[in-house]
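Read the single chain below, which is given as structure tokens and is the form predicted alone.
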Amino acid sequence: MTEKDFIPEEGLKYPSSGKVAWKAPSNIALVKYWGKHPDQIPANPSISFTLDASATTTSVAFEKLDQPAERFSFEFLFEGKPKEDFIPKIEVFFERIVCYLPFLKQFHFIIDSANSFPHSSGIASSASGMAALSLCLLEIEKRANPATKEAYFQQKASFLARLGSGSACRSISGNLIQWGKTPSIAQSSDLYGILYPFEVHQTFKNYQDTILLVHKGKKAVSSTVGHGLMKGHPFAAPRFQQAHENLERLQSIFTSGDLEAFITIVESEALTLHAMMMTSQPYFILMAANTLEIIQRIWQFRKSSNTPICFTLDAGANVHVLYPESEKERCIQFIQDELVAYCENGHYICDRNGIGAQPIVAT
């Protein structure tokens, strides 16, 4: 698929007005991508878990204006008020999907949008959010075209999601889901997230994530201003390579179950990201003392309970605790008596593999 492939055909007759609205999760990377170039193509592969209790509601109005708008009438709300700072963000999507959704222009839409989970908090609230807003309006595309195929729905509410942010392509299916194009995978794209195409364990298909809330507040460093330092990145080259060969590595991985061999990669591909933040210039810290600590006994009881526990990072303090469903009860008890104490106000997100994003209603 090309980009010409998700220009819609002319003469659709779109309905005068509705409402449409999708519930899209969030997704943590197992192998990180960290760095862009134009039109939000990656440097480098990722793959991700894609999530189910953390994810983002969103709901979009809409009604035929008499006269096209010169630019793009909406409205934004964030959970039920005006967020007025979400605004430019959104026009900037708008104008980078429009001769993909040409009727954009001919609509005043109200958009209501609210997270299950803490926003710029480093739960990838940009990418359920952007995954959710492509769904509703592609929603919307398909009641003019109603025999659109279920396969080229999801590829093109990915393809447009991508452009609102870049791992916002991973919050559209679930639960195992590959962005990039990689050698090791013929059918990987730069534009889109695929369905990770090979035989996965069954030990993977319902792996367990939660979330220990270190900081709530918005990062000091936006994901955006993260990527771009990734240019000129003295250590760039070398990282975006890595990035393919765990990605090739994890294939024989997922395929036998190899939970040890499964740690190694996904807490390496952790600390990279932030050894690039911490190597870039300018540099940065997006970790906090609470962050190591939480790391440190994980290892710890790792080691002394033989548990296949492990962590994760995004792009902030918060630690994602991956552990396979067999070790639920052991893992739960265990962030319950050490870890619990290091999260802001002793909050935490019990998550899972989910199935993808979900719609919610049809008016």
Ligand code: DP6
The other form holds:
Amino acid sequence: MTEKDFIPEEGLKYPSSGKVAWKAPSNIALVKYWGKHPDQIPANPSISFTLDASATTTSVAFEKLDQPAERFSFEFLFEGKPKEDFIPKIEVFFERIVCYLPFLKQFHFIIDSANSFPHSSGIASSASGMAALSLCLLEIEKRANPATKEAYFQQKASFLARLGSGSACRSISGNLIQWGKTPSIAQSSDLYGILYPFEVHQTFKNYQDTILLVHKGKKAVSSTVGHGLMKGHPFAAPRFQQAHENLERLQSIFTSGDLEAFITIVESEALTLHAMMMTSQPYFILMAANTLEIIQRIWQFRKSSNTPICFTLDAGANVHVLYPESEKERCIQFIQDELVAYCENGHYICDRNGIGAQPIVAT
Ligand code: DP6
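Now show me the form predicted in complex with the named molecule, since the one above was the form predicted alone.
Now the complete complex, all chains and molecules, led by this one.
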């Protein structure tokens, strides 16, 4: 598939008004996307577990305009209330996708979005938010073209979501999603995420992710700025190469269920991501003292109890604690006894691998 394949045929008959709604989950990368080229093309491939509990629900009410809008005509509500700060981001997104959804200028939209996780949890909602919005918009196209095949719908939704936020393209379908061209996966693409095409051992099904909310405020440096700092970064080339290699190594690990090898790659990826931040110009640190405390305690517990528990990080101070479902009881006990004390106000979210975005009956 190329970009051209996502331009709809001309002459589609859109309904004059209606409402659509989707719920899309967040995701947690195991091999991290960090660095990009223009048009949201990733500098390296990545792979993520789709989450379940952490999700955004978005509805889009649409009404045909008498005259096409010069720019775009929309209102944005967050949890039912107008939220101006999101408007520029959505305008940029609409600008990027209008050639793939040409009806965008012909309608007025009321976008209403809500997150399942607390508003100020420090969890990035851009992946789930952009995925849910893309699905809603594509649903409108589908109403004009009901013969749209499911596989194309999923692929185009991921393609559109990527243009909103790179990692959002991994929040459309379920379980394990890979994004970014890489030699070891023939079907891989820079344009959209794909379902991981190889065998995955039972131990990686329903994998648990307890998200420890170490710092709930706004991040000091946004992901977009961080990606930009990979340009001219002294370690960029070997880092990008390492991501390809880690994806290739994960193939036999996912098949065999080798948790020790899995943990080594996942934790190394998390620390490498932060090492890239610490070695960019300007350099910055997003981990907090409690992030390091938690990592140390996970290592101690893993060693002393022989439990296959590990951590990963996103671009912030929060820690994602990953473990197989079979270890749930032991790990939750450990988290409550030893880690919750390092969370802001003791807050954490129990999440797990999920099945992907779902349509909602719009009311
Ligand atoms: C560290 O997808 O948020 O979470 O494309 O600029 O919106 P933009 O960036 P974004 O970056 C995610 C970075 C990451 C790693 C990952 O999810 O792969």
